[in-house]
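Quick heads-up: it's one chain on its own, the form predicted on its own, in C-alpha cells.
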Amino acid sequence: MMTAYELILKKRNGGELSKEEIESFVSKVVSGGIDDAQTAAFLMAVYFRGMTDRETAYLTDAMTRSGDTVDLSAFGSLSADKHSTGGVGDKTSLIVAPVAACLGLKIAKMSGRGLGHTGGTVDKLESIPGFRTSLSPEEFISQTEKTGIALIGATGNLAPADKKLYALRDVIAAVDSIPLIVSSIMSKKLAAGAKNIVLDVKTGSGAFMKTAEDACLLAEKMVSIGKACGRNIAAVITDMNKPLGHNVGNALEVVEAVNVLRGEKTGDLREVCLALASNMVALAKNMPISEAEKLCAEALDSGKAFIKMKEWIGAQGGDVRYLDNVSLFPETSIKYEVLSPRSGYISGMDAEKIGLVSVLLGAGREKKDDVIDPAAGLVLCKKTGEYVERGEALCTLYTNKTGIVRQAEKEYLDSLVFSDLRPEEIPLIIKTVV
C-alpha cells in the first residue's frame, strides 16, 4: 500500500489513482492517520492536476461510505431529495418539498446552515417559533411516513470525510475544483439515501459556478455519478445573476415562500420551484415532465401544497399560526428604503454582494459560530431588467443593528449597474441535465 507521500507524488505528477489508493487515503483522513499538511498537499495536487471521471467516482464512493448512511428503502421508489449549489434568496426547499409531498413523494431531507453570502434552509425554518431541526432517526423516518416531509440539520457523522476535506479546501483556496465539488455534494446526497435526486445548479454572480459552461460541466459529472450509483437524478441549471425572488433573510424568505404556496405571488421563484418539483415527480413516478408540470402547478394553485407545508411545520413543532398570519413574525427596529440615485434600467446585479449586504444587516454569518437575526435582511423593489426613476425605492433594508445602515446602503448601490437601455434577458432555466 502506498504511503501518503507516494500517493501525493503520484497525483502531483499527473498519475491516475486506483480505487484502493483513494479508499486508503479517505480512510486515513477520517481516522487521523494522515496530517493536515499532507491532506492539503493532496487536495492542491488534485486542484492543479484534476481527476479522471473514474477517480472522481472512487473518491465519491469512499466519502459516501466514510460514515453513517440513511436507509430510506422503506419508501421504495418514492424517496426524494434536492440540493442547491447555493445562492441568494434561495428558499426553494420550503416550496418544492410540500409540492412534491402532495403528490405522494417522501422527502426525507438534511439541510445546512448559511455561511458567507448564501443562506441556509435550517436557519430559515428556525425563524418559525418552535420548529425543531433535530429529530431522532426514528422520528425522522416516522414523520416522513406520516406527513411526506421531514427536514433536519445534517447529522454529525454523515460523510465525515467531506467535513474534513472541505474545511481544508476552504483555507487553502482549493474550493473551486470540479472533482472535489462533485465528490463533496454527491457523497452527502448518496449517504442521505434518497432514490430520486434533483440538483439545482446555480450559475452567475451569486453562484459558486460563475459561468454556464462550468455549471453544465459540474451538473453532467454529478448526474453521471448519481446514475452509476443507481439513483434517478436530474440537474436543473438556473440563473443566479440576481437574487431569487425578492426577499433575502430568514423570516423574510419564509414569508415569501408562504406567499407562493398560497398563490399570492408569481414570478421567478415560483418558476424555479415548479421546474425542480416537476423533475422530482417525473423521476419518482417515471412520467413525462409535461405531465409532472401540470400536477405540480395544480398542487400549488389548489392550495394543497400550502396545507401540506402547515402539516409538515406543525409536525416538527413549528407554530403554524405564523404561516396563516405572517404579520406575527417579529419586525426589526430599523427599516430603511434605499432610493435610486438616477433614472434608467437596472442592467445588472451582483447577487453575491447583495448576499453580503444581508450578512451585514444580521441575516447571515461570516463565521460558522456567528449568531443570526432571523428578522434581518432586505426586500428588493426592483430587479435586473426593470426601469426605475431617480428617487424611487430600490429595496428596503431590515436590521436591528445601529450604525450600519449607511454602509449597507452604499454596498447595495455598489451591487447595481444602471443603463439607459433595457438589458438582454437571461433565461431563468438555462438547461436540464438528465
Ligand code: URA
Contents of the next structure:
Amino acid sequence: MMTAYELILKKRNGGELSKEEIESFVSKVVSGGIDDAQTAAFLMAVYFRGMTDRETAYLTDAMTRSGDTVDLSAFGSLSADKHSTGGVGDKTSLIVAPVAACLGLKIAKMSGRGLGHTGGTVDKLESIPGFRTSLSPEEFISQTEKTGIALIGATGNLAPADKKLYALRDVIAAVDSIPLIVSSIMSKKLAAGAKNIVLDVKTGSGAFMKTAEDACLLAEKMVSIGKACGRNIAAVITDMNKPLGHNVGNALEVVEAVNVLRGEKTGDLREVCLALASNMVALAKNMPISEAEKLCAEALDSGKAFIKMKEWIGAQGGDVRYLDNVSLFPETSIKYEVLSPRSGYISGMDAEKIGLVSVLLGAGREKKDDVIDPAAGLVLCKKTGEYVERGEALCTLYTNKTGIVRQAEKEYLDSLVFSDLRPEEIPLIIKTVV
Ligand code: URA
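Okay, that is the form predicted on its own; can I get the form predicted in complex with this ligand now?
Then the entire complex follows, led off by the chain already shown.
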C-alpha cells in the first residue's frame, strides 16, 4: 500500500490514481491515519492537477461508503431528494417537498445549516416554534411513510470523509475545485439513499460557480456519477445573480414559501420550484416533463401543496398556526427602510454581499457556534431590471441588533449597480441536464 507521501507525490506530478490508492487515502482520512498537513497537501494537489472522471468516481464512491448510508428501499422507486449548491433567499425545499409529496413522492431528506453568505433549510424550519429537526431513524422513516415528507439535519456519520475534507478545503482555499465539489455533494446525496435526485446548480454572483460554463460542467459531472451509481438524476442550472424571491432570513423565508404555497405570490421563486419539482416527479414516475409540470402546477394552485406543508410541519412538532397566520412570527425591534440614492434601473445585484448583509443583521452565523436570530433579515422591494425613483424604498432591514443598521444600509447599497438603461434580462433557468 502506498504511503500518504507517495499518494501526494503521484498526484502532485499529475499521475492518475487507482481505485485502491484513492480508497486508501479516504480510509486514512476517516481513521486519522494521515495528518491534516498531508491531507491538505493532497487536496491542493488535486486542486491544481484536477482528476479524471474515473478518479472522481472512485473518490465519490469511497467517500459515500466512509460512514453510514440511509436505506430508503422501503419506498421503492418513489424516494426523492434535492440539493442546491447554495444561494441567497433559496427557500425552494420548503415548496418543492410538499408539491412532490402531493404527487406521491417520498421525500426523506437531510438538509444543512447556513454556511457563510448562504442560508440553510434546517435554520429556516427552526424558526417555526416547536419544529424538531432531529428525529430517530424510525421516526424519520415512519413520518415519510405517513405524510410523504420528513426533513432533518444531517446526522453525524453520513459521509464523514466529506466533513473532514470540506473543513480543510474551507481553510486552505480549495473549495472551488470541480472534482472536490462533485465528490463532496454526490457522496452525501448517494449516502442519503434516494432513488431520484434533483440538483439545483446555482450560477452567478451569489453562487460558488460564478459562470454558467462552470456550472454546466459541474452539473454534467454530477449527473454522470449519479447515473453510474444507479440513480435517476437531473440537474437544473438556475440564476443566482440576484437573491431568489424577495425575502432573505429564516422566518422571513418561511413566510415567503407560505405565500407561494397559498397562491399569493408568483415570479422567480415559484418558477424555480416548479422546475425542480417537475423534474423530480418526471424522474420518479418516468413521465414526460410537460405532464409533470402540469401536475405540479395543479398541486400548487389547488392549495393541496399548502395542506401537505402543514401536515409535514405539524408531524414534526411545528406550530401550524404560524403558517395559517404568518403575523404570529415575532417582529424585530428594528425595521429600517433603505431608500434609493438615485433614480434609474437596478442593473446588477451582488447576491453574495446581500447574503452577508443578512448575516450582519443576525440571520446567519459569522462563527460556527453563533446563535442566529430567526426574525432577522431583509425584504427586497426592487430587484435587477426594475426602475426605482430617488427616495423610493429599495429594501427593508429587520434586526434586533443595535448599532449596525447604518453599516448594513451602506453594504446593501454597495451591492447594487444602477444604470440609466434597462439591463438585459438574464434567464432564470439556464439549462437542464438529464
Ligand atoms: N456544497 C457541498 O456540499 N460541497 C461542496 O464542495 C460545495 C458546496
